[in-house]
Amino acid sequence: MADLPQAGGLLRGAGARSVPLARWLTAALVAAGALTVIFPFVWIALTSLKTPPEIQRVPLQLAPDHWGNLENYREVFRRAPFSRFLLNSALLATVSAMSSLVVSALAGYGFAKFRFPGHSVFFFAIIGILMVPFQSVVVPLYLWVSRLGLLDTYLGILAPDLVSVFGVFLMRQAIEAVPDDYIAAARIDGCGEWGIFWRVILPAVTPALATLAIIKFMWTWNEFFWPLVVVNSPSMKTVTMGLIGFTNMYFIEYNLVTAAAVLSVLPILLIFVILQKWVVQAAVMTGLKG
């Protein structure tokens, strides 16, 4: 019996040693995952500073010979109206994000806090749209846009992006977490439904709104397939369409493609840095982690 406390102490000692080991293993796995994600972006950024002979050099080198070489970026703007492409993408992504925020917040409020006949059927029917591949509706959508005379226009490009089904789902989940007592107290104080939506609901779901804004902005910014279908004139091209202008069927100018890719990523990175606090809060609130 006298040996039992010593055995327990040994077990506790082994457990205490295993905790730091588990933390180190977890940290090592997280660091390895982060490096795996970050390395391609670092490689692209460094390649954008290299000359074509440096890119083709064998063995491959990670760093450029001259860190201040910005000639590739100047050549991007000389070869194509890239500033116009950036402006088009920024305009389209901003309008798409704003319209999605308004529609998704209103629809999410309705589905989260009101009960009406067919409530569940309508909600699951909307969510079911997420399962439909966009390519399967491209032809009827193109015919609809063409008959309205919206080909090669901003409104024609925005047609499928003005409303976000994912946004409706996200906002419904966020608004459901707002206590009903807050809404009841506002009604007792004489606040109308629009006042409740503006003064109670929206301030409570600001992190979810910020998350939806950045996700929708990023989706529209990176959209390539639909603009390729409806855009004809060079002045209406977006950033993603401008990137393929530096490639042809015989060769790819990697120095220019990587410089243009870095320019196309910077606006999204800037927006994420500004809104990251609310994005993390929304991920915790709505259980979107992982």
Second form
Amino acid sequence: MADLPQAGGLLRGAGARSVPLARWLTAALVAAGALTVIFPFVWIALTSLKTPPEIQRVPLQLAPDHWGNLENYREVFRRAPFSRFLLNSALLATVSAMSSLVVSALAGYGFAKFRFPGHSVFFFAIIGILMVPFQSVVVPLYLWVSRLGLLDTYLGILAPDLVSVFGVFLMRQAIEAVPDDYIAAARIDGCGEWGIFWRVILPAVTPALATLAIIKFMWTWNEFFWPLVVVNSPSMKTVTMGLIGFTNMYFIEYNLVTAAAVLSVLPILLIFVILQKWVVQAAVMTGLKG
Amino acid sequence: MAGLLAVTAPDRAPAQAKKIVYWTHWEQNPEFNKWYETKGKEFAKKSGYEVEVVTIPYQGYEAKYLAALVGKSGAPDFFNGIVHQWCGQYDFCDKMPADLEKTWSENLPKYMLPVGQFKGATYGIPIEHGNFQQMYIDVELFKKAGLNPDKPPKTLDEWLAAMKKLSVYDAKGEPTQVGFALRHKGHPVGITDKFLPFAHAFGARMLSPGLDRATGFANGPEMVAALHFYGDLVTKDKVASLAFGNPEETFGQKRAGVIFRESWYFGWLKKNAPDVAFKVYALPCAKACPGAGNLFPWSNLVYKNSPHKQVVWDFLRFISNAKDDLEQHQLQGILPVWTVNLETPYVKGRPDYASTREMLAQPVPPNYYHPKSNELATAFGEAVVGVLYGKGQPKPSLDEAAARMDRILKD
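In place of the form predicted alone, output the structure of the form predicted in complex with the partner chain.
All chains and molecules follow, beginning with the one already shown.
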């Protein structure tokens, strides 16, 4: 019996040691994960400060010879109207995100809180669109946009991006979680359908809206294939088209493509920093991963 | 938002300007492309039509071409493409007028004659010379290995012996420097393209002369021997390594003594690896010489549904002369197309002058200008990759590839 307190003390001692150890391990794992994610970005940023021979040098070195070498950035703007590409992408991604928010929130509300004939069929038909590869509809879509005279215009580029099927699904899931009692209470208080949507539903799903905004902004920002098909004028090109311009059929101009990549990542980072609080909330709330 | 859209509206040409539109995916040649617009201004004085050049990123250019040419809307009046693809696999091209056909057939090097043709008809004007591989050697590494950089290997046996001298190994026997910078990654079509000079040197060909059969050719005894030789470079002789990255960079980093590449490569070397002293020579021969051949015959094609196709032919006629050919290619630092220009001071001053001459003097190797050349070269390239990575033996891998290629040809 005399040993018991000692044993307990030992256990407690082990426990006391194991807690910080577990914390250290967790912290180390998180740090390793973060480094793995961040390292490519750091590498890209550092490469953008190197000359082509520095990039080719063996053994590879992380740091550039001259930290203040911004020649690649200057060359990016000399070679192409890159600021125009950034402006185009920002405009297109903003309009696409806003439009998707409006349509998805309304459709999501309809599918989540109203029952009408064919409700499930319509919903699954819309979700089914996610399964159709975009490449398979490019030619018909091109013909449609062309006949409307929208080739090489902002509206032409935006056409397939004004509505988001994923957004409809996301908002339906988020709005379904809003208790029906809130809606009933609002109705009893004399609120109309628009009032309920505006004053009850939207405030309750702000994190999901923020998530959709950032995801849609990012998708449109990163889109390459459709703009490539409908854009001809240099002044209508987007950031992704500008980026790919430094990769030709023979070689990649790493110094320029990395400088352009840094420029193209900055706006996305900014948006994420502004909206990250809601994005995390929404990820927790909707069970989204990845 | 409407205001912003208006402010950022694209720059449009004045409505009265008449233009013929040219599409190209040659982003690596901006001066070459721009020349069409410059020349178009001169052309406009007599025709009223200028030329607008649209440069399309290489990644995905085929999808854009296809959408526009199928849609007959927003399509170019003429474009840079491969004849057997755009005129053969698809029927998008206008046939070349007889007078222009005569001009070009009289002024092209013999290996380029089929470049603009499909099934006997001429559609395209070849725009790229020097699109065949030549041997680049690193002068310093040659000297270090006790080799004379002024006396390059002429046969594949001599070449292999030189590659062995150029290879340096670590304590585990793995190469830290290789003789040959070998392409082993990327699209199988590219792998095929890089292997074909070896195949042709062994006297092999990928398809029958009528381009209607692969069995007996893609898996013929010469091809099997060539692939044995090629695979052994990595697995047995260890004069090439899969541990190294892309061959251009490996050579530029002085980790390989030799690379086979086209004429554009010395421009890349000068920019990215200026301290590499190199020389360019003709490829080594074995049973045959590899000769000047290519898988990607780029040419200017006229869209048959273009409302301006006659104007386009007039423009192409306007620039079809030796002086313009030299001017346009020299602007970009690439080889001109006309035979007569191959003896100009500009070409004579290039590091690939002698090797180009030598390779052009060799017999023309087989070409594979088939509408399904990409699919065929993919099937073939996968067999080559399999052997390089030790996943298969040459004979069974090529048998399988030949059967697949025959199915592609049959379909």
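Note that the coordinates shown come from a computational prediction; the quantities given were computed from them, not determined experimentally. If you superpose the two forms and keep the largest set of C-alpha atoms that fall within 1.5 Å, you have the rigid core. Numbering follows the first chain given and starts at 1.
By the 2 angstroms cut-off, has the C-alpha of Leu270 moved between these two forms once the rigid core is superposed?
False for Leu270: its C-alpha shift is below 2 Å.
Classify Leu29 as shifted (yes) or not shifted (no) between these two forms, where shifted means its C-alpha moves by 2 Å or more with the rigid core superposed.
Leu29 C-alpha, core-superposed: shift of 2 Å or more.
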